[in-house]
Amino acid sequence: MNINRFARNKQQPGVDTGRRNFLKVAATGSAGFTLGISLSAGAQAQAQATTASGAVNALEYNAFVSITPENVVRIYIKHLEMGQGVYTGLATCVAEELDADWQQIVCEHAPVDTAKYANLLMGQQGTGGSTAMANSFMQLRRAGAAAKAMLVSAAAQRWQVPIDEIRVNEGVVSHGSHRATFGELAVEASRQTPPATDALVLKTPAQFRLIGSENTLRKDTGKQDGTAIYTQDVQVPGMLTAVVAHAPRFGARVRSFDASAALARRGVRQVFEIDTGIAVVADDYWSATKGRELLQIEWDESSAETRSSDTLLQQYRNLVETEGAIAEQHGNAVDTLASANDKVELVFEFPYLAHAQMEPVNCVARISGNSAELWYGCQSATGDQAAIAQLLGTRPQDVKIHTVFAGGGFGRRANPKADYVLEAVNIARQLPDTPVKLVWSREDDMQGGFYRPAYAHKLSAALDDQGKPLAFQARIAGQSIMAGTSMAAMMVNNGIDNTSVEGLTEFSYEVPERQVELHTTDVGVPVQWWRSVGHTHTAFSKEVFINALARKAGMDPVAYRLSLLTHNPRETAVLKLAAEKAGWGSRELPAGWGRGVAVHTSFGSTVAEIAEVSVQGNNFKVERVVAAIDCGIAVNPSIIRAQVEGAIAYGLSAALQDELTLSEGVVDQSNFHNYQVLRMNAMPVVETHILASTNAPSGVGEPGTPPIAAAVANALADATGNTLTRLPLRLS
């Protein structure tokens, strides 16, 4: 990639993309003058036009949306888009408030500003936990309809007409015979006072023209014709290649080293050791990984994590024989469980996964003094700021961020101790000033990275006379994500990781008395939060338990839980229409097929999914999937149904055959032909139904997970008779 394809990203390194000053103008060509719009809370913003002449009129601002004289309406996406469709879905929001027509709009990532942008639900700027729309949903609407109210205010003083006789349409603003683009009215509008939050006059859902179409075209754009920039793409000059030779188990540290070899390597520059292992600095990708091959090392593995995971699985087994730390507690249902003369246990298990994210991660820096310069797929900007700040000595201000596409996270590039961020800066204040993209293999993090922990779950209940629960039980052992991380003070109660339990604590399910039990174990490899986080696990405990229930109850799965469901009627709903629009009850399978279903709500949303399975002999294959999603209002109808074909696309790969296994320590699986991720051939179809709703947007990226092997589990269980409760699902 040259650098004029890298500008025309606005990445251009030494090109200001911080617009610490909201509206800019060129000294020289037709750049003119731009609109910014502050939203504030609680005061108005004030407007700013800077002109090549120099006249400025103040405005401060809270950056998310621009409009040239060109035209062109900007917007600033606090949010890293990753394939999730986060630059599309927060662009409708501006766009259908401002009333703009929707070729004029461009996103660009917004610059690393926790004080402007502020994940609203995390109070740092950063993307995770399906939170972009729920929290970006109202801020982003109100952005468009404050840049909206001030071109039509500019407009009323150009033509002396009423504001309240002026339309505008498809980014044209008009009254009688007069008519102005957007850009026309930039330089004016930009000299309007903004009106108050409390002042915004926002559309309702039936006035909405863009908010649920089913024709939005997508904004993250480039990624069909190679044009979209990414991490491994960015070149900047005197750029230089580095990767880190890890020790093969995690704890263990460098003893020794021989580099002469790998500095003999023609295009090697520099070998060294930092925390993490040994850098080699090199003119290219591929001088470096050759140069760390002739790397002689010796590992001190004193404290080194040296135990299978067998070993961990079988630790885990007999802890949740045992009492652990409470979680949550309704009534007394020990006591209970002890009297019951029917009741049902089930031991689960769940192996440690990896993200395996299409792009493994990456990130180029560069050191100057006490100055700090990046470009990365950013998805936690507000802490990775601070922690390489905190590394380099010096403030968060003088740490600039230029986040750039990711091609995948789900969770990875949120990494609570900026692991790899913090590599790359500790390589690059080695060579000062000079910029150096580290580069990680996916055998790099495959088999050194973070992971979703392993898991073991022993749920109990104890049934009444017509096989409902009286009680209900369970046990987790696992590491905890959230311990010795910054978000510890606030995930972390009474030793009590609440992703440990999310999804089991807070049943949806009516049970008259339930406690919930944690064992939170220390195990010395790396773990973090993985799509959907704690809910990877917990939903698939509790709908296999609920199915088994309700086959021992002898009843139909679906009129079961709706039994249980009484009180909830988001989850009634969502399991009603997914089992309306799957045929359940109606619709005959094959011989050998099976079909079973899962409902779970987790990031504000309800998700249901019923899975048609065919069975010959050890084998089986998923054959169909039907999806109802609850997640409000539906932004981009087409987005969400991507996002949950996705999700359940992840979730399956997990429920088939991902499995991250270590022997004494190592990891044994390094890239996809021995960490099988779902191959196309594997692929159901899947059908997915958005239920109508008028609440505010929530979670999509990560709902559609949770459930996915649980139905896929009773599917089995369906066709073959048999409950099975270790992911990945085996026959034999």
Second form
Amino acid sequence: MNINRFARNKQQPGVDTGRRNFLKVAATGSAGFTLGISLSAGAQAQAQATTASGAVNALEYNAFVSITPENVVRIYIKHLEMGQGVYTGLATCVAEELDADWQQIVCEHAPVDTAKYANLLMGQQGTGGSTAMANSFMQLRRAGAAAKAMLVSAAAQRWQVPIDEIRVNEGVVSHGSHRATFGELAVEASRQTPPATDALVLKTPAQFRLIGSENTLRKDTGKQDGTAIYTQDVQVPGMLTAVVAHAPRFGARVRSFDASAALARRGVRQVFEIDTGIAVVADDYWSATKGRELLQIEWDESSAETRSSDTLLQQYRNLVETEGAIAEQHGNAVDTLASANDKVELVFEFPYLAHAQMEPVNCVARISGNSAELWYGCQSATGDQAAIAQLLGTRPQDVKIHTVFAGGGFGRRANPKADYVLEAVNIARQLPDTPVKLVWSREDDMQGGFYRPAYAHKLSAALDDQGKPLAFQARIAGQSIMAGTSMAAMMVNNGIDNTSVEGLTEFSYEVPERQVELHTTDVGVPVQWWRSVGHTHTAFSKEVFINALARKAGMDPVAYRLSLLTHNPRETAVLKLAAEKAGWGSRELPAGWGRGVAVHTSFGSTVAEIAEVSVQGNNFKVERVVAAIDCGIAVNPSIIRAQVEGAIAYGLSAALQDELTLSEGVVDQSNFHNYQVLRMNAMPVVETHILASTNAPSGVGEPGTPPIAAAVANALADATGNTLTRLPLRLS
Amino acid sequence: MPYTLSINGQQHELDVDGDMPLLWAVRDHLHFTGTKFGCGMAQCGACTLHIDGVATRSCVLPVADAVGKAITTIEGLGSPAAQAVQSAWVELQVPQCGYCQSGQVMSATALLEQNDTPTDADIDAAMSGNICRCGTYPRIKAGIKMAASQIRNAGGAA
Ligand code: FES
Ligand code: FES
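What would the structure be for the form predicted together with the partner chain, given that what you showed me was the form predicted on its own?
First the chain shown before, then all remaining chains and molecules of the complex.
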């Protein structure tokens, strides 16, 4: 999900003078937020009575850290671990200030408790917008420092020595000949008064031992041996499995159905209608699926979306020739363009995209009386909990959610309508006290909607006699992601959904006059954010367009960009680092190869990517990508590189082949045979370079995705002379 | 009807339809949940397990056809090649979400049990049936190479 707008508007937790900024963010970002690390004695006692884990004997120092007498430091992770490395990254922040031994750290997902675990940039508990580290960095360091202060104070009491003479190193507290592990001090430490937030002394970056280290092994363990548990693996005694027959067209409803053959099928327990289709509940997934195949369903398609994606895109191409709602305006770009001697115009097109995360969406739910218990990879904790409570007519605190690892997300699991979660609840409430696992097949997942919307853009520039832009205009046509969601009030202003235009607004290149316009279309295909949201399309058109201007001016694409970024030291530095590491202008390419560059800032971070492609006839291969990122302090460089590699792979998949189409409202693709995604044989060599920084950490999960498609298109332009403006990229 | 399956060296009897894919028999009936479901049509490799040592997509293999074969799931991996793969996976921090990784480990292990000096092309050929949406491909490749050299140094995969 995208909360980039707030992140930009509000100061992020700083590194040195953190407290003031931190409190400011906390106060503005959330209603009723409590600082998780400065619980009063009473609150602390309560925390001990009801530990986050429900474990007995765990001594909770604050909402995030508990240390057991067995010398285990347990860290409660308020964000969903879906591969982006939050277990490791957030644990690093705690362990750094706690001076724990990395080996003694274990992580678990925090329960849903908005008061304790809100995302400080969102004001509610949830993961998205690449904010996990940005909003947690100071909070979790303080949590670690607070726990350490209590351990030290317990040791001082036990040994009767001054506090400031006590050392803490790798999980051992010592003074002279005295030594104690955290576990040995745990009980006494829990009786100490928690320190006030402003009494905490945090390390300076020069004192970091874990932050920035290459050797912190990941804490989301069990993924190499099959023991990690995902929703798909949750076992609850007495659990049944459900699948749902959804309508073939979005917006259709069940008119009538005949379940007799399905009910006669071995293993099928119940078949009933819910608001999203017909649910088949069975002993196992296979039986449920076979039962579903036997259903006879008549659909009422009177309010269904029946247009084809081709028709929609034709409409969008027409729309961008007309004036749209103004999203941003500087000067009078329209008049300058109208009177320009030299002008460039390009029209871009983007298809719908499925997330196609490896684990199709799924959810385990049990409804008993007024309360609900769920197990799944919960990404929008506060929102999902509220939606479930509303559906059941109960209170949020009666909805207990156990968060497990998610098999990828890329945006799909943070559904503002809690779509698949409510579907699971709607099924489970028909079988009181029985746990039900809702499983979507790959086909259900791919055809179930909530796609990255299709868009058309038209970009125009008026040029001076050096080929530099005097005026720039962007027109965008497509669906709004935020419209109709609970976030519309925040994200849609005067009819402009910021996520439709972000990346083209706040244009990074220096152009005196600029105008961005939007046509928001009304289409019955459900849409949603997809890794990097609006930047998935705006970075492509912006960077292909600027590259086309450079080529027209006969200038080197890096030099041309740098000449328009003199006011933007950050993009300048990142672009220069990528160019240097890629051997831009120095490394000779084999015949038939091309090289392309793109740079883009999103989620608080800047990424430049340089792609090298080899071209043979109408085929091409991306051979090598060199990326540079400025994401502030690099808490875990290995994870940052992994995220950039993964973000490039994800974006490259869309650049090369992902495309979801509809024929008269029916999704044409159903599985990986006809929705082709990137496989190992198409993966380039990726090199990632991290810019050294002392700024607060910013986003890492998404910012690597936006530049890649443009870098590849620009490399193809270099190799072939043709500027490609449609994704996925095709040479013929 | 009842079928007897040999999984990880043990006999398991289960009463399911013969056309049930082995994937669902091991997951839903025998609770070996390390083997994952990703596509159900032999496209993604998440469900890869070993049948008589060969990497096989269990989502399209009927239970009836698995009778009498030696089935190994990720829970039963133990060969030196498997251990080398798994320790390389941890050391290089290969998994991201991890959902595809059981299948990746099974495919990589099967490759290295046959070939302890795989080229990039060998790795691409053996691994391109395993999708990873998190894009861990560069680290998978590096992990296979690391495991291969460890196997060679230790004197072979067997
Ligand atoms: S689930 Fe078997 S190959 Fe995808
Ligand atoms: S690690 Fe997530 S799909 Fe491979």
